[in-house]
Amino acid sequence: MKKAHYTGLIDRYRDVLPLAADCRVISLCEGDTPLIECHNIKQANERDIKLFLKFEGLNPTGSFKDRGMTVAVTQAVTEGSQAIICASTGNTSASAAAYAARAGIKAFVLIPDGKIAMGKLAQAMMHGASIIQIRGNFDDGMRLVKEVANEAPVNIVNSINPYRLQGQKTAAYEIAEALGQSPDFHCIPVGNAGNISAHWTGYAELAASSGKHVTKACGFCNGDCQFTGKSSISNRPKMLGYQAAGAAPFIKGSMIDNPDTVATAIRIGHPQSWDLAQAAVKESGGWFNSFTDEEILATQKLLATKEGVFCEPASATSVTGALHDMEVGNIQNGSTVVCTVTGHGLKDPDIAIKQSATEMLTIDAELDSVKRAILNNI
């Protein structure tokens, strides 16, 4: 019998998601992204560390945001909403616009003036969102979104929406299913900070034996939720959250008013999921750290040239952190490590082109010219 085709993460994980049984599912067949084992990263090979990349850049709009958006928009439609709104550095706006288009409702997105990668802006525009560019940063946009939601009939679909985190937790389910257990360490970029708690919620649910949450990082039910998975793993990973040095409020220990980093997706100084992220890291025995733009860009290029994985700068932050913690011994030899690679490199092609050393050769359209070009560059 022919196997039914994959129809998205809500259909796959409906029994662990807080959605009505008869809801109209808004899906673009998100999820089911590849877990790619690295073979050419010497820091891992020398230490017998299994290093995996959960490549979320292969979701429908090119980022992990689709996992949460399918659930958030499905719930918004169930509630009768005709419009959604978000503040965004880019990926959320692209995802919200796509799922709103799929649902047949309106999307409003607030973006920082001149602080959004063109690949992401193009997506939101093509999907038909109403784009409002503000003279301020993401944190200003987030403040305004929360204020306007009290004045206009719109549903917020940023990660303060607990349905977003419920969708994003499914990545942990996929990872555990692929590995047969959870990894020893899960490394993740931290910007608005919802994703790290969402992953921790997934792992905690999978390891729970009581039928109740065993984490304060859920964001949905304050630790007393019926939407839990059956116990299927015996271990939970340490959650490691990595930030860009110019946008590292968790390292500073307080909010930052003017964050600055080339990794636009995590250029956030006032994380909306601060408490949830802190809870996830504390409960798991993990930690936060930060890295310079130069280190992050070097890792982005390393992944592209050594493993064939082209991710946006923010995504590379998770691997930057993992490699650092391997070097200093925080991640022990023989460990299994998963790094969430949050978005595709085509989200920000300008940054990639600027740091590429590859020269373009222009030659005559003749066989001998092509042959010489090849032989001279082998």
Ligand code: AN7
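Bear in mind that the values here come from a model prediction, so they are computed numbers and not experimental data. Heads up, when I say rigid core I mean the largest set of C-alphas that superpose within 1.5 Å between the two forms. Residue numbers count along the first chain shown, from 1. What changes on going to the form predicted together with this ligand:
Residue 363 shows a C-alpha shift of 2 Å or greater between these two forms [criterion: core-superposed Cα displacement of 2 Å].
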Second form
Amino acid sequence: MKKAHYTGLIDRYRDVLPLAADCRVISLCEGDTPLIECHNIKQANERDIKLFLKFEGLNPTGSFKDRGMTVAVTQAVTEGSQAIICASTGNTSASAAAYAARAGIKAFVLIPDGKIAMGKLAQAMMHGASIIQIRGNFDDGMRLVKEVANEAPVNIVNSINPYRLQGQKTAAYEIAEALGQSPDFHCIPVGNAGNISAHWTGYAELAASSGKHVTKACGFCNGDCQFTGKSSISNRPKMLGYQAAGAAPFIKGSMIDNPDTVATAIRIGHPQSWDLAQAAVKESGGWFNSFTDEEILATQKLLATKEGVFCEPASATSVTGALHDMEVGNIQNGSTVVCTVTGHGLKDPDIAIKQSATEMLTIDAELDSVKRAILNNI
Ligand code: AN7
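Now that the form predicted on its own has been shown, please provide the structure of the form predicted together with this ligand.
Starting with the chain above, the whole complex follows.
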């Protein structure tokens, strides 16, 4: 049935989501995020590489988490849950808080004391979540959430909840739909490792289904979307998972106990979707790599100043890796590359202001001073 306007990813992709037909959909019209082609990145331009940013920071709470949360909270409500719980480096807590508010249920969020970005904390507080700060990191919070869910009536909405990954796989559908095929490489920041796993599920399903069911699932297009008449979306991308150097268990090859990085969103040492992420990278022929905080922040700045895209530090990790792999030739000239830009820059204003090189001028409120300021800086 043709809908008058976009109503969220469950309505759009219901055919490929494991939800009951009569469920009450808890949605904030998430998904349908822009795929922005970079114009001003020299590493791509010089090599005839098409570089796209899937800007997930434009979801309703400012991160990709909303894709998983709409499905997880819809299912929780269907099961009769009155409360959800998560551990979080920030974005999951913001998303859980918003969707719980929408559903009219309670959200409990465990966050590492003093280690989440200000915007995310503001969101969780404003949406009315019960915020429990722990003297520990995300991995401690994750362990406690799993333990307490055995003893209290709460539904876990971290990405160990399979409905989260089902929702997040829809980003791969949108990308394939926009490009008419899968990209050659998909670059993504890796923390708890749910998102890379979910994307691989999406691409694998698409390739296996010959692209046909996207048309069927695409309830709002009346069967006239990109895929109509196409017999196959056969290609799958190489999945490239990038981490921050101080929080890079996949590079080490084992869990780490004291992760640290300026990219607090991915300050995770014990990723829960370890096996799924390893399989995604291996099956796709991709790889993991890690980059320093300085490199990540430089990319954050580059995207903001050269492309007008403001993302949070963790999100810049995907592009940091892509640029590196273009330079060393791991990503071949002429390729199509999609980088997931996971969260909005406004999430973490402290880092943005701290690292901004722009000197702020303070001048007298008179024409001459303004004129001088312009002429000296033009
Ligand atoms: C901006 O919010 O884990 O590898 O608790 O917020 O699927 O974990 C956040 C993760 C990348 C990593 N970019 O994704 C949380 C949380 C941003 C993020 C990731 C996160 P996963």
